[in-house]
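First comes one chain, alone, set out as structure tokens in the form predicted on its own.
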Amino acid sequence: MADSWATPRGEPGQRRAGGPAGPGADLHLDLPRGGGTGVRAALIRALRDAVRTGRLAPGTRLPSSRSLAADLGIARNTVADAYGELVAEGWLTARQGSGTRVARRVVPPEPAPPRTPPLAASRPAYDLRPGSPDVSAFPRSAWLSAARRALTAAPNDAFDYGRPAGRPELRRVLSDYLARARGVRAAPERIVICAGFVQGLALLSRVRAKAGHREVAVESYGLDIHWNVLRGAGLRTVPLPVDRQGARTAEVDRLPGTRTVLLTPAHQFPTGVPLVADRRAAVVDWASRVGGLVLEDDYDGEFRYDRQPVGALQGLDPEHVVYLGTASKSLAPALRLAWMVVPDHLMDDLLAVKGTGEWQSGALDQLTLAEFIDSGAYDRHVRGMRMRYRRRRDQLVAALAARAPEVRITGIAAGLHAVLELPPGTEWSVVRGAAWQGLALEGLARYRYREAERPDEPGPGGQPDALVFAYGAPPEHAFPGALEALCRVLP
């Protein structure tokens, strides 16, 4: 059997409301080579199977017998006879002026294999786990306008295979924006565009492993997906204790095999505390002294409420800090757009690794983001979302004060989530009770490094029982219900 593509010719190319495909669509059929007396039967069988399986939907207009015969290299009468027999059987219809179409008939579906009944509801009523912003607030109209302008002005090379570093238009705009908004010191030539923070971390992990650095210090509270990315590159992770002043960066000196540290200094994830000034200075001093490297995850740096923004750590020492930012929290994760500001001495090695077939962000999306930032639309969107998230934060604080005054709330000066401290020994029961109420919540223990020590009582090296409540995640209309559901499950 040979695969044949039938592309109708000489027919109007318009799409009609009667079906999902029109006379200009390709039609894939499996027919024997060389023609012969079996071609008619094979054509009938192929068309019948395409209708029965749903590949040709009811109402789909088929190519004319002349066009289909020419594309398949068979006689027109063979196609006409096949059409006629399928019309007689009820699979197709033929009307003057409407052409030959798939009949609107009910075809019994193939029996589905038995399925195991689900043990729980497929989706919670409210998903309050951190990780995503309010994606319903994505600025569709402004983004579409930026995309049109970017596409109109795009140079021809934007439609070719891209370069590992990313589009120069976006790198230039990001250089200006990051310097202005986050205190990052970077020329456009030191910026690398990547498809999300995780890809950037994976690339840096491979570069460090290739250079012989096999150990990375990570915060004792964080995301296991990041730790697994590091381990996947052959690196060993060691926990750095976290308390109410952020990571204890001075303790990295006690790790003689460590030359790399992964930190969230502006807003520690998930505890929500900023890294205090003396600890920021300590880790930068360590990196300069031993030739180390700090990987700075600035995942939600734009969202600050009750205090001045904490500037990027990279501004203190651009040659020993890699700054990683992303549009996933400020716009939407689906864009797959992130960026790294890389020291000069790492740039060649990083681009060499990224140029070996790594997945790249689409050039047109990069150009759109560049236009979106350059036009001021990004700043306007961030300011609007900052106000929206602050209102939710304030509503959360007020609701807890009124209905659960014994619950202490922390980490609320910035970001899209808060930490709700619970009575000792209640975290697991509250998380489980929330699940029964259709509420998806994570406890603080979910983010604790497994080997990290945790004393029985909160102290310099430990954290209390708590919930991590992502008030930024629900759509605007759903937030009051989510807040009400939260208050019902709190002890």
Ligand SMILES: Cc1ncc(COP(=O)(O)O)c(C=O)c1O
Given for the second form:
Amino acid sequence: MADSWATPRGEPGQRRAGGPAGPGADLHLDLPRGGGTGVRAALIRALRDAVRTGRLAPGTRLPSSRSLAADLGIARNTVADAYGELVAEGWLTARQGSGTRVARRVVPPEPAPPRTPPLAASRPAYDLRPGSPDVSAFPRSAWLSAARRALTAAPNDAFDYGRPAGRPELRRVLSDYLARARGVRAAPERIVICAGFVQGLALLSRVRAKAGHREVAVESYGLDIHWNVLRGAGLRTVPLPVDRQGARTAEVDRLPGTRTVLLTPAHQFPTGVPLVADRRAAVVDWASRVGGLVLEDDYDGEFRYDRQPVGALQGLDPEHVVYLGTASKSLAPALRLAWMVVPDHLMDDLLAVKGTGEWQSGALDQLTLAEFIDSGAYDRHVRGMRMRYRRRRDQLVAALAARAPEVRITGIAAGLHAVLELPPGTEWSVVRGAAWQGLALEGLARYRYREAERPDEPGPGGQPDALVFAYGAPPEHAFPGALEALCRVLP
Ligand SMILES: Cc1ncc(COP(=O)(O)O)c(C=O)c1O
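Please give the other form, namely the form predicted in complex with the named molecule, since only the form predicted on its own has been shown so far.
Expanding to the full complex; the earlier chain stays at the top.
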């Protein structure tokens, strides 16, 4: 097949955006090589298809037979014949002076019915489920200038296949940043860039499974997508109970088959408590005693409002803790950029696994992030967002005190969500009532590891009835409305 791009020429002055297939719009036609009647028939078929599917809209002016013939490398007569045939069939019109056009009466194709109902129909007025930051605050112009600078300075090899560990520029910059901001001991050679925390977790799961591990301890409250990632690699998940001091890490000692623990130490997700000092020490001691590995999910470590955030657990024992950070909360989930700081002894295995499929994240975004951090724009952005989220949390606290005194905010002043403790037995009805009011909220039970239920403790899994309220998610202008809507559904 000759694969050719033909350009329907527009009239001088025709507006590209307004007129269908204006000047420069390309028409892709697949034609068999050679000539004769086969080509003529194929051209007729290709043009008919283009009209039928709407690629050539009614009224579009086609290229002259001479120029289309030249573009396609076929005889001019063949094109003229094909046009003549399609005019006779009513697909095209030919008028002296205005060339050959797609007939106006050709009915454009019906748009394909959407596979799911349109989002707008089911979209809640306020989506207050945790997961995303205020994406409307993405620092577009600062990111754009960083991208421009990064692209200008990028060495040629940045446009080639890269290394699975990621761009050296970003690994270098992150090494300084993580040491300074999170107390992570991170030589650039031990940093691996990945496409979000989720990809990092998937890679580490495969490394552990390949090394013969069969089990991972997880917190009894968390994200099922993460548990499913672990299971997808063939690992069994075992819950560690979570209480007001974080995960009960000492219990990992009672799991003889477990050598890996996944934790959110700085700000337990979703309960919002930090892992207390003795439990931090206990899990690091356990790991060094049994040759275990702690996977530290530091998803929102930059956002603490009442004091300096607790440093990363990794700083205590870099040989037994993998630190995982992400740009999903601090910048935007759509970037799909995250980083792992990996113990020496795991590095080769991890890169071997990464090199088989995932390979590398987009190099230009990596270079942009490196430039963004290096220029100070990242710190400025995080500082600005910290103030914004802090203000919202303060407004939430004040609103609860005034409007819903029975509801208590628990967990530390950190992150992008808060846990709102409800009167016993009311969680389900509040979540349902909120949905009726167009308010998407999650109850704490949504994040409970099912097997962790302990009937002897208050509330399911030892936690009270509560809402997980993502005050960080709405755009700034929508936050007062969201807060008002929340207060209306609270008991
Ligand atoms: C607990 C937790 N960990 C990690 C992440 C970040 O995931 P990713 O980097 O894959 O976007 C999130 C984001 O919502 C999260 O809630």
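Residue numbers count along the first chain shown, from 1. Here the rigid core means the biggest group of C-alpha atoms that line up within 1.5 Å when the two forms are laid on top of each other. Here the structure is a predicted model, which means the values were calculated and not measured.
Participant: So, does G99 move by 2 Å or more at the CA between these two forms, with the core held fixed?
Facilitator: Result for G99: yes, a 2 Å-plus shift.
Participant: Under a superposition restricted to the rigid core, does L439 display a Cα displacement of 2 angstroms or more between these two forms?
Facilitator: After core superposition, the displacement of the L439 C-alpha between these two forms stays below 2 Å, so no.
Participant: Is A69 displaced by at least 2 Å at its C-alpha between these two forms when the rigid core is overlaid?
Facilitator: False for A69: its C-alpha shift is below 2 Å.
Participant: Upon rigid core superposition, what is the positional shift of the Cα of E89 between these two forms, expressed in Å to one decimal?
Facilitator: A shift of 8.9 Å at the C-alpha.
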